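Only one chain is given next, in structure tokens, and it is the form predicted alone.
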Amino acid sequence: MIELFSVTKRYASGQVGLDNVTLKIDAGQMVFLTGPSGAGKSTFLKLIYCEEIPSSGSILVNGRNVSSLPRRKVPYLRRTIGVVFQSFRLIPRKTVFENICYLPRILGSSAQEQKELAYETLRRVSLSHRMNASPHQLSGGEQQRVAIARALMNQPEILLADEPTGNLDPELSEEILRLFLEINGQGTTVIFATHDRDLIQRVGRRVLTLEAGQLTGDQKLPGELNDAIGPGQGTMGPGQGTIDLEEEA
């Protein structure tokens, strides 16, 4: 699913984002990415969805070398990857429906298709009743669930989360985490970046640790929530949004 081969990312300032990282993440895994601030977590995620290009090394996503992907093909790759950020990035003057329907709209989906997809996706995050609400009418946890719904609108094979619980209190953090566990249980590959070691200890799963851009740990931890959500639950499986980059060229 995702493979990095001796990947290094150096910025013009001289800062090293990643330093000679090699690893493999199989399809359907849920992986925690942890480390202190500045360790390279965000760089790691940006390299996968092609916001950054590695200085050296190769990155394969579904067997394709995305580190040398032509820029015209990057949008097609991103249709198979959902991204959730720490800041919700919702447009204040737009409703929940309008916030999550941006991609289907530009892809030419009809108004009815957009409404049906939005309702189904919001149902997955328990917010179908808030479709016409504005962001300021939502709690922090609800806003983050809208951001997750937006990332799920194209039914991605891979879901990347960059500190998605960083702005939430512990109770809401666990609520959001359980949602990611459920999404993973339906077959989506999830990479969840966080510096919250207590959260990771509770959940378990595979944990990748970065320090100063180097991969210093790769282990599988037990956890009380590890098997809370099992595979096969839910109705929406992975891969339904897959696009062949060659056919779209």
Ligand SMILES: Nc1ncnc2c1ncn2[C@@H]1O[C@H](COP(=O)(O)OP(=O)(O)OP(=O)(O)O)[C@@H](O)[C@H]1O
Contents of the next structure:
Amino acid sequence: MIELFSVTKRYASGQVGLDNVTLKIDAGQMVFLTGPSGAGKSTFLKLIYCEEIPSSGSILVNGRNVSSLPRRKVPYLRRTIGVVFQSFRLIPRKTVFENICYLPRILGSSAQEQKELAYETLRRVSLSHRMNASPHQLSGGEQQRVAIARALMNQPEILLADEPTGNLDPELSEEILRLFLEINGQGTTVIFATHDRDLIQRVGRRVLTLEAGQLTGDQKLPGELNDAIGPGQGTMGPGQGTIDLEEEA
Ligand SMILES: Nc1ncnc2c1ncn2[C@@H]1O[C@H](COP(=O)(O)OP(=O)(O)OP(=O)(O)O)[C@@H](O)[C@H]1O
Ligand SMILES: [Mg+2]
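Following the display of the form predicted alone, present the structure of the form predicted in complex with the ligand.
Whole complex next, starting from this chain.
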């Protein structure tokens, strides 16, 4: 569960990133975060994974106050949170396997463990056949799926996505969105930031709207895609609630 209590983030430059935001996101929820450029979407996500600290207010992630977390404890928090960015952020000269095994390797997993986990995780994003490819040999949508696999390697409780479809065309964007819905259906809490309201229009989940750092909307969209996918609010166990990505393509 993620809880924000009167959270304000004012940058050193004086810019307000977030302005007195209070809200709660239950474990297993899928939430969209929307609003125009500069509204505070990235700030919101950075505060949750402790890339930034709030100027005032507090943030609880799974009951732990992360707004006052000592720097040395941040890596432990990050192990429970996966993050995906618009620009994929893959290491160009490494293979898909090496890219996604970075963290397990430094955490001391054996080569065999890394291989099994990598294969299993790539299978979740339908890319197990590209394990030894380099990022430049993959399409944009495939690169983003690798980035999602990398975020899933730690089996995070929370998956944060900052404009993950920002560099993709509408068709691929929907494919990536469906993948996030599927991951959510397997129990992971997902926060998906996007300014693309058309993309989320049909999904039927909770939508938080930010404007100039303030939370100006918190609504539940009715949606057709939602019905095709099922409840997906974290009540299903792993492996259940899986949707076929081709189904409606
Ligand atoms: N590191 C920083 N230093 C100073 N100001 C910042 C910093 N990061 C963000 N801001 C400011 O905080 C406000 C919110 O920015 P943020 O990046 O959170 O918006 P956003 O909703 O993610 O926008 P976009 O859709 O363009 O990604 C903006 O006014 C921005 O200029
Ligand atoms: Mg942003």
